[in-house]
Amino acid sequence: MRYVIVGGGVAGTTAAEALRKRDAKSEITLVSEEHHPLYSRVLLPHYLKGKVPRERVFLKKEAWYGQQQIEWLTGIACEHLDPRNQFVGLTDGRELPYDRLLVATGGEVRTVDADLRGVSYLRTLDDADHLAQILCEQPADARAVIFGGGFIACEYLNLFSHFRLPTTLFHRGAHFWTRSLGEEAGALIAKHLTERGVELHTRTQFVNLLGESELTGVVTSQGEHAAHLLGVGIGTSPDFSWLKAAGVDVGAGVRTNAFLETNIPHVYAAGDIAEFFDEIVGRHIQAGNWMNAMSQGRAAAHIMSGEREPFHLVSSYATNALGLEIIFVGDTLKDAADEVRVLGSVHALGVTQIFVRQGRVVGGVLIGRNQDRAAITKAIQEQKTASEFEIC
């Protein structure tokens, strides 16, 4: 059996490792656009704050791939898929035949047009290395700006606070995570940030950057703002072109069934790029977090090697914004819910949203109310109806 895995992050590497444990003889090739062995994206902010040395960010050593007899191709991407003859074409001109193909490429970060010194992103280790250098260069009167209203924006808020950088944050929506949060939850986050000195601008569009070679400011729909350092956290945009050209069904992500199988025989998807059918919540969802990617990578390996069990996981992700804990559990898309119940309030400094569809609890967002996490996770896992579920 010849396994080809496209994507060297946690989903792809976990799949390769699980395949080798189950099958000592098959060929396994792991194709990675990055040159680094597997590292923890979760630890990148800790590395930038100096709390974790760079070497501890790595979860695998370069020698591990050879020891596991995994062919590890670095600095290479896929640009062609021939599902009829079962091979992928690589950017270095090679063609790799496969019996089973796993797509685990994650997403490419969305960027701003101008490339000035001081503009930063926070997705890869190379991004973190670049940002570490920029942070060391900042003058005493430096001011930071953030574009974004999601998880990466939270990481930037915490990072800039750690370095005592006055910060202005812009996002396009009325509040953070507009696709998931209602007004009460959004107001609680805004209150928490402004009370801690963040200059917050909502419903604001990015226009341009100022500066010749180095960033001196940003231009938004609300005017010009001085800035020495910009953190961009406006999401990711995967490259689906080579998959679409081969007939792979693509929506927000690469669409799969509950077994992580695409519509093309012997082609699977896992991790951030997968839009999989979640039997627990009853619809296709995309779960872009570390827990989900690792679990799907392992599940995909089991399924590709002959096990026939659907992927089941109540995925969750926790972050914090300047000390305010924020937790997402399960399916938290407002438009996919029949009802969103709200517990708590801004005044109480804690808000929980419970997402209900077809009478069942399918998701929850907890802001300053982490005590609700276990009960909501259990309710989703056990497919409880809203009437059966109660928390105070």
Contents of the next structure:
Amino acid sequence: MRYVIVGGGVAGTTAAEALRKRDAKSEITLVSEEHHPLYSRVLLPHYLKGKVPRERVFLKKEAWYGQQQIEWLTGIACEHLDPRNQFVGLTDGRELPYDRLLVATGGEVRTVDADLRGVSYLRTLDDADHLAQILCEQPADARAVIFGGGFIACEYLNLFSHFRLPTTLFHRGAHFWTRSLGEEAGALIAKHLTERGVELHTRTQFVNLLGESELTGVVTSQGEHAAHLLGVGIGTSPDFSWLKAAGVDVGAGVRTNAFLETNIPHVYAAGDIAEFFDEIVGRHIQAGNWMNAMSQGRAAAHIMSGEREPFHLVSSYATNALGLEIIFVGDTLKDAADEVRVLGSVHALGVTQIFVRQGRVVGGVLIGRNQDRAAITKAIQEQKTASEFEIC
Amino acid sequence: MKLHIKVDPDLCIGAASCVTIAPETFQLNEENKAYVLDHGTEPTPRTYERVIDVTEEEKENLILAAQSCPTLAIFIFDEAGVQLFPDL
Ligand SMILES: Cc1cc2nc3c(=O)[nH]c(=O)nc-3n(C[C@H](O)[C@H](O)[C@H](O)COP(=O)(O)OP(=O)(O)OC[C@H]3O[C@@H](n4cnc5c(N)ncnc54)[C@H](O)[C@@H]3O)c2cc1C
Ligand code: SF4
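Rather than the form predicted on its own that you just supplied, could I have the structure of the form predicted together with the partner chain?
Next comes the full complex, and the chain you just saw is listed first.
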């Protein structure tokens, strides 16, 4: 059997490891656009704050790939798929035949249409190295601006606060995570941030950057903001072109069934890129967190090597914004829910939203209310009806 | 065999991967940090580290749980104090 895995992040690498564990003889090739052995993106903020040294972000050593007899191609991307003849084309001109192909390509950051020294992104280790460099170069009176209203914006808030940089944050929506949060939850986050000195501008568009070669400011629809540093965290937009050209069904992500199989025979997807049919919540979702990526990598390996087990996991993403704990569990898209129940309030400093579809609990967002986590996770897992579900 | 399991609360971000894989050993506290249990019980007050007696199979699963932690906040030592995970 010849396995080709595209993407050397946690989903792809876990898949390669799990395949090798089950089968000592198969050929396994891992095609990785990045040059580094597997590292934890989740540790990048810790590294930037100096909480862990750079070498601690790595989860595998370079020698590991050889020891596992995994052919590891670095700095090379996959750019072509021929599903009929079962091979992929790589940027170095090579063609790799496969019996089973796993697409685990994660997400590419969405960028703004301008660049100057001082503009940063936060997805890869190279991004983090670049950011570490510009953080060192800042003058004493440096100001920071963040563009975004999601998980990466939270990382930037914590990072800039760690370096005591006065910070302005703007985003297009009325509040953070507009696709998931309602007004009460949004207001709680806004209150928490503004009370801690963040200058917050909502419903604000990015217009342009100011500066010659170095950033001096950011122009938004609200005016000009002085800035030496800009952190952009406005989501990801993966390159689906090679997959679409091959006829792979692509929605917000690469669509799969509950077995992580795409519409093309012998082609599978796992991790941030996969928009998989989640049998627990009863629709296609894209998860975008570490637990999901790792578990799907392992599940995909088992399925590709012949097991017939659907992928089941209620995954979560926990973060915090300047000390306010924020947890997403399960399916948290407002538009896909029939009803969103709200517990707590801004006044009580805690808001939980419970997402209900067809009478069932399918997701939850907890802001300042960690205590609801276990009950909500269990309710989703056990497919409880909203009426059976009581939370105090 | 006996294993010494330790969570570094400064590194733990409450991702809960460990809880998913080994709920008998890890659960989250109010601060959203993983604490350590002995087969689902807490014979001594709540703690971030414990020595527990495990089978070979349980040990494998604990290593899997530690591997799943995105911040490598879980440390596993054997009886002699040798660090089994993370690999040094
Ligand atoms: C700063 C930061 C903090 C985070 N914090 C948390 C957290 O606290 N908790 C949490 O649960 N999650 C967190 N996440 C999210 C988590 O890291 C991701 O969900 C996870 O890394 C996804 O893994 P993946 O393998 O699916 O994708 P990725 O890690 O994105 O890996 C995909 C790889 O494929 C490569 N690739 C893409 N296209 C191609 C191609 N055509 N050919 C070859 N290679 C290709 C990419 O370069 C990349 O290296 C964080 C992410 C970031 C960036
Ligand atoms: S997996 Fe790691 S970060 Fe997540 S709860 Fe467990 S110890 Fe904490």
